[in-house]
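This document starts with one chain, in the form predicted alone, laid out as structure tokens.
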Amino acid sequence: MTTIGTEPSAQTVAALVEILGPFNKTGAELKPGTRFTEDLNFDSLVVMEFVAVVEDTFDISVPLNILPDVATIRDLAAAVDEIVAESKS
């Protein structure tokens, strides 16, 4: 996977921001650079719940081994775009 550094689609970022709404207990501004751990205080349980919703929304399976490299909304959006593209090929 070459997700880090790849610019994700605006639609994917917008969808993730919408999904994040109920998970945003800190009231942090949700933008591409928002960090899951530092800004949103996500712990491992919240991450798994959030990833499950993302998988359902995009009809994909997110490999758990990429999660350590996914720090921001932008990182996750790029990963989702790549997974969606791979699933269509």
The other form holds:
Amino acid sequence: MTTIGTEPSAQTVAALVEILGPFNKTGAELKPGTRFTEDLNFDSLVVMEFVAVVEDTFDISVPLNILPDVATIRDLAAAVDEIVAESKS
Amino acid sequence: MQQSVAASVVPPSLVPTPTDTPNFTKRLANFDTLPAALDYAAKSETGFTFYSGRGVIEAVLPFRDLRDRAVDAALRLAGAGLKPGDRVALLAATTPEFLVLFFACQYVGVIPVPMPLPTAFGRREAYIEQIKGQMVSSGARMVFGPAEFLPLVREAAAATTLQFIGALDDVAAWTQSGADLHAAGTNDLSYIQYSSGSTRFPTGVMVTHAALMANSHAMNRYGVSNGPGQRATSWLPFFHDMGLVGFMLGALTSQTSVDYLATEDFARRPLTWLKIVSDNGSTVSYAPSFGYELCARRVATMSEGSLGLDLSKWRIAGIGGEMIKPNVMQAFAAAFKPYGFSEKAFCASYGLAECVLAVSFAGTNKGMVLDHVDKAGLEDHRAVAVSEAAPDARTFVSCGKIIPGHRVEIRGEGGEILGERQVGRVFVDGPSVMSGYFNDAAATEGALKDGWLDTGDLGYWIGDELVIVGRAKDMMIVNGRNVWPQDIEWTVEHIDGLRSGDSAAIVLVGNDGAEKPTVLVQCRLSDVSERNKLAAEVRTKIQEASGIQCDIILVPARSLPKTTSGKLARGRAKTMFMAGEIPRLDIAS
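The structure above corresponds to the form predicted alone; please give the structure of the form predicted in complex with its partner chain next.
Below is the entire complex, every chain and molecule, led by the chain shown above.
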């Protein structure tokens, strides 16, 4: 299980905010607490398109089973940090 | 392994299964049961090949190996005490393990129930609710799935009486039963499919071996003209009829190789779908309109011809699963023409899980046959042909002729049989029609009338070709997913300040045929900024619960019509709103 809820690195958050730019159709402010569903109106197709960009950016594979627990940019950044750490170990 | 270093980059075991088997005659689903079909397929060299999102082969499962592994697991399931008729739920990931377990069940008469995977951000509760509903409704004794999803299953199963939750690997350690395999009868149940029904009241379609074979035979022989040289590619999920039957059972029962891409990998990298079609010379592949749309959108950002694809062998680019959007399909054809794609390959079809999968096919080498009709006439149940340029033209796509051995009637509101270009409800009769919904007499009675299946769809005839214009029942179809208005309204009416009967979830259709899910919400607030807040909250709550984006329209209190028994008259609410009889409250700031 990923440790969602732990504080992610500021770099990861910044990188996510940058790649989220083109996906931000609602004009919501992009900060750690921004919610994908509620604030950015992501539906399941957009989620997958965005995940593909995240995977390419960080050169990781994002497992499907973490999606239900990822609500905010902070959650996703924490998950990315963990996946990156695991792939190096 | 040392050999593979010296040999080739691709280990010999990871070569796609061949398209044809020398000296082997394809049989097009003319078997009594699924085990008999797999026993025959095991004599061929064909099978299933699994690709990653980057288009690399991850696993190869020839039908021969599938049979051996399924029989082995079957005896272990029986050894664990599963009896013919017991249900086992399977998280339907696009993996060899799902297929091994699905067929293991077949060999011991156990009924598999494919369940969906989670695909959205932050929807844990909604997903758990969904699979819990299916496990309870089917009375499953065991659940199997990929290890990483099992914590979610355990949470969903907390209040159920499941005997076992685990992965295929767990089964390998079980002791085999000393008994023989179970020989299913052709009229026995083969599997249960939850593809319709609401989240709170799931309805499982019961599919017998006979119904499956009848539909698979018709589909292979008449729908896609299967035979030597035919090969399929699919990214459709195994928990939907088009993926499960069209590109798994239908292919296996006619010994046809299929190349798979997991649905989530397709959504991440849609062009991998086309790369596999190109690399392996696939002749048949299907998708709902939105699958073609994703590809066209992705390729629009690239320079023409830069992909290096050869789509010239793609003989049947099937379209099904939701209302067909002709403009989207035309955009796809234009974008991929430089790669040899022919718009003649488009094959529109119509079907539903209650009829196993297929009801009608447009046929091969025809392309989309468009019909332009007058919008006002449609509201009067008539499909009056007009020119494409007419100001109020709606464009539909013919779904072709009914599969042989089946009958379709289009009936009026009084049950009378309608003639050409009259719009009514579509009823189907024939060997593919389900025997009913599992353990749900009321829902079965609602769907089957004197043996005829009420599809809940509206359509009309042009000669002997069927055209579907929409849903008579209230179900909403969004990006290929069935969404029940009752589920959306239930969510809305649990928001503070709203009550039961305050909302109507409907689908409005634009002139281009695009469907927009819309919710009318009765609002008692006079302050515009408060109204704005309410609309935003409704939109968010629906997103969270159902994962779809709806237009929210606030209407005055007591403006939504009710039936005599006090229930929401949803259909009438829609008609009245479209006619301007229900005013829209101002929410602009």
